[in-house]
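Next comes just one chain, in structure tokens: the form predicted alone.
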Amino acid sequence: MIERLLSRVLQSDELSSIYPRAPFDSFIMPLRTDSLFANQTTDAPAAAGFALVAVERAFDRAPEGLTYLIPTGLAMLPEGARVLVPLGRGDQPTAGWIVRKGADLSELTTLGCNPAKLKFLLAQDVSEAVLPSELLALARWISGYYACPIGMTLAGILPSAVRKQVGRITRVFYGLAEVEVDATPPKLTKRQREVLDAIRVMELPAEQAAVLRATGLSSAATLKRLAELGCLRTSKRSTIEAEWSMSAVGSVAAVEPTTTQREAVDRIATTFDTFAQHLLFGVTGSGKTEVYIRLIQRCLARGKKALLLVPEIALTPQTAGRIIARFPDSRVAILHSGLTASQRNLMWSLASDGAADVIVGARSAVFAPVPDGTLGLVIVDEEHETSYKQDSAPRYHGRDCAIRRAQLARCPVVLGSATPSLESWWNATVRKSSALHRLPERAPGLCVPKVTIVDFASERRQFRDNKVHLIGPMLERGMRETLDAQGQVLLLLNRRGYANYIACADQRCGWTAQCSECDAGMICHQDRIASLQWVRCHHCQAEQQLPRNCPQCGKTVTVFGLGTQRVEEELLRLFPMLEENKSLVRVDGDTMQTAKHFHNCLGRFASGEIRVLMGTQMIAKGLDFPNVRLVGVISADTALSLPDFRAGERTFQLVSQVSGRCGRGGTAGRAIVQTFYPDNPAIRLAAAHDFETFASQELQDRREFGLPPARRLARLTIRDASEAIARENAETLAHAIQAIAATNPQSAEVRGPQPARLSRVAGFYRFEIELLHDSAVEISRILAAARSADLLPLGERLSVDVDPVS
């Protein structure tokens, strides 16, 4: 079995050099046909061939798909088409995807199938969706590499709005047409000239409704006639394009690129029409976005499409707004889960029809249905962000899938970051599989922020009362000076809620508020207006009212620790001139339920209405506001104590990224970082903007301990409501995995089973098994063999996470 699995490993040196190193199509397991297929009736239609169909079910017994006959009426359906097939004894119509077609029925015999026992395809799905072959190949790779049934993988690609065929909404925009110098001016009526004069003083392009209001027209007939005469140009945009193009945050005007920007663009552009991997390493404010835009410009000039990924849904309006403004004559499709149903359907159709020139979106935009042969550039902004990792099956990493997507399209992929992930840095500096491009200086007009590290343990001694103080004297003075100078302030605390520790006031009692379903403490939340406090588990979301007295001894319950709500409360006390939700706004998962809420908040901050923006890591990335003169980090230590070998890397990235949000105007910015560990290398080197020294030291530690990226890692998590059953199942699986690993002389290291770092969540006990090896190929081999042996059953009892990030 193992030999058969390995027989299909790709031989191309180019394909084997991609990150992550893995046999992309190697571990698609052999087809099985058994009692899954029922007998056909004698009056069945003639077959025009056969098809392997990946049904959209958690079904892994036939990894390449179930075999069906193709009726002559559906013979023209291509691979990648979404169809309905009969499934099970009741022939339940079930959606699936044609992943392979064959015209010669005799081939079924070699596959071990009896044509007389096969069922026929029922029909093409109502969505009439057809995936490009490049996207179908990407789904195959994800299925094999991340150990997930291909049907489940494909099911996550097509948005539900596309399945339902929800309607489309567009808006018409008008702008002045460019007239040649020698052209004969058209003869216009007096009214037409008046309308044209009124349009000239408008901010263009303008939506049709705004033009009608400004000109006093009751209908668009005059505007259409001016467009026919060549005086106006028109463009149609979707509702979401219209909204975001009119509310782009930050500067959208073209600027003259610096020498280093121009060199990076020129070097990357030489790799168009071939697969190449690039790491754009530029300090915050160095103009990476301008490099992206210049590359997109060159890509479009070649008649190709560009795909730009951003790490958060909340950042797509800002990025898409800039792209739309810089490319007013190009169609921009925005793809992410925060859109309405009609918007998602329209955006998908724009990409699928080839009408979209640029696709911008979050993690799932990597599945944009760009027609085969037309994708010319893939960009992953802030590639280090862990939000690119999907937390449910298939647990793919958007960055790595983008690399594979670029390889399939034979185009360059650009990974950009001021604080690259150590995996990408390893590929660029050790493996040399990525070309490294540096932007070591900030763009003209931007100042490098001065970062001050504050020993908060020393500052706390200056307080003479027993109150909780989260804002030290230095940060308070800095805020007063900044607000007095009409500047704006960003404050970061990567912990939401009011406080993270609830305990009995009597230390002899020892009671603390713990979740009854998880091995985790409860977090205190509050509603200041309603004077209400409650506790919530951030893992299972269980809630209850905050107890006033200890349930064990009856004494008073006290609340310790910190959270964004507590910082907000202290800010309102220290700065009475600030108004809650007006000049002071808190940004976290409790206040920003949708991307629209966050985008509206950014618009208010850009206009100056909001003076202090305080929140979690949502405000630490990608924001560009010239009037931000002070950034304060309430506590840089929130991630350092976590049982995660990436804790130092995450701390460096967070401090460095948020510090880079200031100094983007004409005034030098300042960042104040409060910490109890001022000598920690991650904090000290982030303050010095010295990523390369930090990366060198961190990679040396990773090598010594055999941790990623020096080795590759996969984690299997076994869950059960019974701790004994969970442990027994984990031990059985671990022994089987060890036996598979032992078939290779250079076998992978199998660790565990061991209790998970969080040993119980939502009532389920959890045990982990870890696989480590120098090569991802070996880990994929083991997982493929385990799937073939039915060792990895689907469902909530087991999860497989390849290249985990937490």
Ligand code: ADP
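Numbering follows the first chain given and starts at 1. Take the two forms, find the largest set of C-alpha atoms that superpose within 1.5 Å, and that set is the rigid core. Predicted, not measured: the structure shown is a model, and the values here were computed from it. Compared with the form predicted together with ligand ADP:
- For P115, a C-alpha deviation of 2 angstroms or more is recorded between these two forms after rigid-core alignment.
- Relative to the superposed rigid core, L223 undergoes a CA displacement of at least 2 Å between these two forms.
- Once you line up the core between these two forms, the Cα of H735 stays within less than 2 Å of where it was.
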Given for the second form:
Amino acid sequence: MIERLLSRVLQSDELSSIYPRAPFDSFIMPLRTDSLFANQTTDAPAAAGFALVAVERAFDRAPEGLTYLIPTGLAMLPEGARVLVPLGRGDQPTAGWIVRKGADLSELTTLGCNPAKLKFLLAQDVSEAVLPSELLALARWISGYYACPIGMTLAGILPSAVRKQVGRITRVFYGLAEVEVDATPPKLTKRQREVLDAIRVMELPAEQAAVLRATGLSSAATLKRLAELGCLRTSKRSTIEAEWSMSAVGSVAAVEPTTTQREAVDRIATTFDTFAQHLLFGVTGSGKTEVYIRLIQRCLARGKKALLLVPEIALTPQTAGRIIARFPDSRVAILHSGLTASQRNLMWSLASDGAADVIVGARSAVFAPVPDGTLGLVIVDEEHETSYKQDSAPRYHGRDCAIRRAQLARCPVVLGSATPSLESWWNATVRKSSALHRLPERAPGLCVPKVTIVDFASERRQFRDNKVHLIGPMLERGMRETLDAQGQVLLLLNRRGYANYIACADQRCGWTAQCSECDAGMICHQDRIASLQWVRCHHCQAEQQLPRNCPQCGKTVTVFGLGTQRVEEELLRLFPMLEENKSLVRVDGDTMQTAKHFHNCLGRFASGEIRVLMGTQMIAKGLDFPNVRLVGVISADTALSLPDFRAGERTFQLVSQVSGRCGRGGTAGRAIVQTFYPDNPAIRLAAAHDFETFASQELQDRREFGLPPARRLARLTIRDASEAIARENAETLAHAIQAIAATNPQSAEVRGPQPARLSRVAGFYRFEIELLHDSAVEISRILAAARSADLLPLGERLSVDVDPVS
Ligand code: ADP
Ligand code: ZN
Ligand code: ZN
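Right, and the form predicted together with ligand ADP of this protein, after the form predicted alone?
To see the whole picture, the full complex is given below, headed by that same chain.
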């Protein structure tokens, strides 16, 4: 195997030209310890230091990487280089990244390594990829902070298309390098001179294939050599494929910034060149995007790159479109989930070549490989969004990584929101680690939406029939008026499916449809056209037919509760014209399977073809359509009922974000919010547009109960198919963690183990241990100690979530 690989590597002129005499032939020789520390011996390879290499697997026994010796021929490989290392019994050549290099071999003994047992790196990977050191430092931080082995971390943060070199970009272009007047010209061979002469007469820059044809070369080795010697300049293809980001663009004309916008820009701009955190708290429609654009312009004017994170990729079309339109002369790279593997690779290369000036993307764009020292600004739009949190290892928070990234790049980071997360609000108002900038007013020409709270319990009593009604008289009237006046409507219900509660009609029987694999109720779904109904579990996707009769007593089964499909049914009954001209669209995870579907749908909404957009939180965020005059919240209570200490915060966010979608044109907008809890402070204060009162009350509660952000939280989840084993493992782990925590006199609080809120999912029982402390540093210390004692092998049986969001 090794031999086959080596012969392939040796044949590859790309490698041999760069590392001509790597001691490939001696890798498999047993290493003599004495030779390691001796200067040079003839029969064993010399090591030019050692490297910690992260292979893309979860070896937690080497959370910081596996140790290898560096053969002298590869001594120049930098940290961050992608290499091949022998792994496992068969010394299988495996790709990995050098995460740390050490020159001093005696350090190995202190690391607890036996140098005699170490193997050598094999070669640089053919991709020749090298991670910028700022990115590598970020990965190391994530690995430590989120308690995830470095190999798994890198596998989780780098696009797999890039790791696997799918659709690798081979389109290299060559041009002539500018030669400095007084530089001594390099000594060239005759052949090299001939090649250069042939290139001089070509139209440049020319693609590699064309250059090869014109020069009669059989490989690119000579060209690469000439580039190394400074005679040729190389570049990669740098067109931006952002076609679908260009449509459905809102207004793009540059506007005159308001005084508050200008002040925010000026104040933030004073911190260019240093790390500084800013919270831009601007009500919906206050023109935060304009502030971002102005800041990006200033950043580019300073010759630096800017990174803009947006919450969900579905939102990118509008934001990205606006950015592209405002930077016609700059190169904007859009990283979105609709990219093909090769497009993703292209974007990656553009970023790493420094070709992209602005990078816009969701969570993972925070890992764009911007060259070291060139990042000048990081912006996180809608920073409160939970979609910034990754829900598999490494369970990082994109916003917090953005802050860290800015710190590593020594540049400012701007978090923007109309409803900041309490974490960011705490940082701005209590810890004062970030500067607070307010945009309290809507942009010129936009009206503040009037929000009406409807007590749905009392409205429902007005109905004389026994039918289910999800749209009360007030909302129905509002819709009629809006549609008659040619306005558009957004309707929010944060629940997919038809109905969320399936039960026996006889309350004494008490049967409800539960998933057999999960501790959760089944959700009823229906296909309106085929008039079919079935039940599905939203946790494990198990499906079955909707039983007609109760399996316990044989009486009929009824479905209660609400879901977007049921709202759709009711809307079409109330407004038949919506069905006739197909001007109602339901937007949820079931109908919008890809970002393209959603984007398409937004395009039709922008053109006015769609009059009513009804759906889950996908429509609550970031949309900016001037003709939306009414926003209806079918039920503000979906988040309130969750057993989560952030239930109030989520409800506040949802109600204020969705009401902020109206009143963006010249005409006034209104929002109608249906709820069974009209007096709930989250709903009341959201309707009154009073974030600050809400936040201060909520922070007081969190302090009182010792919850985040007043304290830091990490959650360990232990899973097993056997409840007894899961419980036992959880107890053992909790004891061990207790013991580690107790080594600090200001011991962290260890809660649990207790059954998780969803105590069983897909057949696995789940127990949780929670770790709370005032300081994130102490949480990190405990987790690090637990990791080095091999207590936290991440996988199916265990997950670690630092700063969980749900
Ligand atoms: P936010 O992101 O704060 O919700 P947006 O950036 O979407 O707000 O801005 C809302 C609308 O106001 C956009 O259509 C934008 O073009 C417009 N706008 C922003 N700033 C100004 C300004 N200074 N003058 C006029 N219109 C503005
Ligand atoms: Zn299930
Ligand atoms: Zn029954």
